[in-house]
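This document starts with one chain, in the form predicted on its own, laid out as structure tokens.
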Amino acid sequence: MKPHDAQPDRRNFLQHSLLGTAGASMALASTSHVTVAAEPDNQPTHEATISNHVDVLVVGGGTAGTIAAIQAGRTGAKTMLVERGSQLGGTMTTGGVAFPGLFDAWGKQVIAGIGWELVRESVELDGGELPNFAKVPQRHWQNQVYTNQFLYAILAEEKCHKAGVELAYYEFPQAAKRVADGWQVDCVGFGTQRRILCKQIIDCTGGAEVVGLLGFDRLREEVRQPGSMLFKIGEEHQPGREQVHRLYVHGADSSNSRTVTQANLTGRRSVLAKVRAEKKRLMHLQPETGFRESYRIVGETMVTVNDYTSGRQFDDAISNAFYPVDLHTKTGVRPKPLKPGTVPTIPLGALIPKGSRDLIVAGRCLCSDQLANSGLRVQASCMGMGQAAGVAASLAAQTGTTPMEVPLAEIHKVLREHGAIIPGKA
């Protein structure tokens, strides 16, 4: 090779190298740096066994639990929220069902408060659109609020922080018992054993897990509604703008880690089979199956499907609900819309395990029959229940009584002060 022939090759090599380096740099994601704050109460991170004394313990940080904890904190109760997963929001965020049911009925808003505040702020921060509640849609789902699940989870944490709620992720109760001035709840997480002494417990686990742990009666159907594994193949997912693809996982059971594992494995295997069959890219996959149904409490009051579809105004109603009867089966789902003008209500008694004290639930595990529960379980209604449970538990802790004995007028008063809509007064 002659010297003058080698020069152009060297130039080309350098040019290609520089372009390659530049291209590689453009492909790299940007990096930011943050530092984790010290643990609350200056508890050293190497200590595996820790303890907390709180007024209200909320177990389960899903749709209802997040709102219950924020409300309890805002009402002045020292509050701790224990969640076995990695984030708040439950079915909304980890499950990906980011269209939280309906806040309106027949041309007006019927559920508001902290849940609506959180959803509205998520949509506004995301540059999304809110439905016009003054307009009665032809189909119920047309007034669903598409919510960015990622923003929702972060905003929920921010609101918990501002309300003084202490969060404990990756932990779950292993034992609970009555003590002199409330409850002792022992939780376990990896590397952590936590003993919590509290005056009141709000069980928002979806399956009334704490209620079961304490030995109170629960209900469960032999054939339950399927869970949903949400995913998208072929096109990029647009959070806060659309629903993703649904795969119904029949037999899904959220009662324990073994059955949840089987539901997730089954769902993911089926998604993989679809990807292979359709030869398209997998663009989105939720980390966990979204469950519709498991255990419900045996409460002081049972909400029947007749109560629900007739819009019964319970004497101790604490929140509205609105959604069709929506039972999912192996043959599909055929929603049964409510008759015009009907707005069901949720009684406080349906959140109280029968014969219990200092214990209340919120969310899909309220006392109801299966058909009523198929409408009550949607997120907007669970948010309303969560806020009411947060008020009842925090007032009970402050006054040394139990949620069922807190005067209903006091619960309504605090709910109104925090933006909730009281049944019959929307």
Contents of the next structure:
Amino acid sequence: MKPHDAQPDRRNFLQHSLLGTAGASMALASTSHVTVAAEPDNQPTHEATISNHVDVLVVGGGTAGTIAAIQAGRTGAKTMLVERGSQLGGTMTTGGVAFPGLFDAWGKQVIAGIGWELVRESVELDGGELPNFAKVPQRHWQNQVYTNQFLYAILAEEKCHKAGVELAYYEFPQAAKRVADGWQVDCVGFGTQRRILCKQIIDCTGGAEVVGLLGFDRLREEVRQPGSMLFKIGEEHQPGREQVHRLYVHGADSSNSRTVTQANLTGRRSVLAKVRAEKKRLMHLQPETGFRESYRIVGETMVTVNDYTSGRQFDDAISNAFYPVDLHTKTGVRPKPLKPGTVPTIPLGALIPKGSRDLIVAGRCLCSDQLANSGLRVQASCMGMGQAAGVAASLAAQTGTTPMEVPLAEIHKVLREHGAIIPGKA
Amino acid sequence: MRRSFVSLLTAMTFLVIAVTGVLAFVRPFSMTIVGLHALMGFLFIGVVGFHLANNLRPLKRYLRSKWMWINLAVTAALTTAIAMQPQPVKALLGLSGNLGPALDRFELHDDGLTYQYTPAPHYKLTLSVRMGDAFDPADPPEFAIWIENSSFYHIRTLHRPESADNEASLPYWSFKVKEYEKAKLAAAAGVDVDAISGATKNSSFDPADYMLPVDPEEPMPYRILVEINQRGDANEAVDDQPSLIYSVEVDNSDPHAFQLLDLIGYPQLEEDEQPPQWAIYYVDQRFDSALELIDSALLTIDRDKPSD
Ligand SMILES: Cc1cc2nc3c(=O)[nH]c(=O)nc-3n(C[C@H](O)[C@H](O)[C@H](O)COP(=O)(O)OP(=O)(O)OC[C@H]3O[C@@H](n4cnc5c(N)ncnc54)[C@H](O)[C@@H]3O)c2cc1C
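Let's see the other form, the form predicted together with the partner chain, since the form predicted on its own is already up.
Now the complete complex, all chains and molecules, led by this one.
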């Protein structure tokens, strides 16, 4: 049976398949069978070369990219999300860092919007608990939200689908160039080649891969913070309630397939050694090392550690951020808390690669020095940036301008309409 | 003076000196006991004067005997030995419950208070609290100052409130002290007090271990907390504003001479927890004058190089 013969309403079908629930016309209710939906653009799956024409292309469906894509879709932009891995969530899900933070500072929420919506819904569906933001945590991480990584990934897919975002897994850009109406980005996946024509690109690859591919300057420390391999040995594991163990993978670098391979091999080798030494059962292992640091862009604005720790209110602030300065080194980590009342902000300029047009980043690759980045890179902040980038890119696509030239008030207005908290107005 | 009167007075004053001397050795330092011992000592010197005058003749005889020289030699030898404090003498002194005059000093002034703690000659900690506009010297607020380890266990109270009804007035501090009593019992029974950061590093109850860690490579961070409460400070929102908690973290691996305490919140009972716990909540709009009790609290630490 050809997939598109099975269900004329593909959108509805896909949604139900993803949810694992059956519509009235589908005989799925009591069985565990689901049928793969047709390619959204009606392009047969067996064809090796396909093409898309979209307003906004988001590359990297991690912490920031997922939110950016959902926001761009909800703002009405035709949006495509290309992710080299097999699921959404990035470091949160594939890396296993399923404890996003911090959405609150000093007793009130400072980051909300789509990221919070997703986190909250996955906690609720999992029967988990949300922290009470009015309470002073003894440690900053106690207000992180313990989330079920598996649920988060599929809820994110559902939200992308509802926002009309087209997903392409196992693919990554191989070449990109400027064309009359924006960009031409050529992606490859195994057995697939895709040409995407888009007006705006949002680079959420963590390491600003597309920015690098386009030849813009990037920053990278000689000694990067370690990555972490997350695993669990011993007792039964309840995802979302109990958290997995971590071991530092020093030298971890997400820059390319070779460095990622090395980090994964090192991490897994150490886990194996640990299992042998402790003579316990291995209950859980993330498929990939969680990377803390690789490239950051050289942006129109650089957030320095002083900007961060003083809570500088940038004129073009688009989102709040909140976390201690949290540099991990060979000797471990001692987070340096922010002074009471301080809430750092993220300027739009830190998301724009210097001298670029029609290009914006979100996530840990924003323009910042290493110390500022150690606090800015956390998930709630990445989600806040992602949402802002989604708005800026889609408004730029609609009006034929570039994100930096979209009036800030417009960005703020749309962000507010979509539940985000604007700096200074929390 | 009458012989019988002087002899009896000499014996009795000696008895008081002997008893207070023993008490001063075995019990913690007490101004009453040490004061009694010292002042009775002066009286004793005077009475001995009369005693000598009454017994001049036999004494002269003693002074001329060979026992005089033997006595002198024994006394000199014992004095030198004890004064030089070799190991056995040290061990004996170690049995004393009197660790000398208190290492800490507390002073209340019109505009605030100063607390000083000197666990070693080269380490002096001073906490200066400047009172704010809502501080009324005629009806001062209750407050407690204490130290906690990095697992948030109370280590020692530096200043305790005068009122007996602390639980109502300073519930967070009272709760911490109770937890501490439990932890101390558990520690005495050999139970791991701090499962998170390892028992060895944090299970000490001596503040000096945190301020002067044995291994400088392994410093033990700690926090100083102040809980303050003016009872019955009603406003439009509440009949009595809850107590407020200020805190500062001290880390000897990252030394600062001056640090300000930050207001971290007010305590609230979490009844859902089993057993119920006191947690800290961020201050909200219910607070006004309570925020004005303390203007600022400055912690100063003078760390001179220890002399070898
Ligand atoms: C071990 C560890 C502990 C952490 N602890 C916390 C914590 O306690 N709380 C907290 O909030 N944050 C924490 N963080 C930080 C936080 O998780 C990350 O910084 C944040 O998730 C990064 O988000 P991102 O969107 O920038 O990148 P990612 O989430 O890494 O997303 C990047 C995505 O892009 C994809 N991608 C990469 N290159 C390409 C390409 N060329 N083409 C297509 N797709 C590509 C990746 O597969 C990935 O899905 C931790 C991080 C680590 C590693």
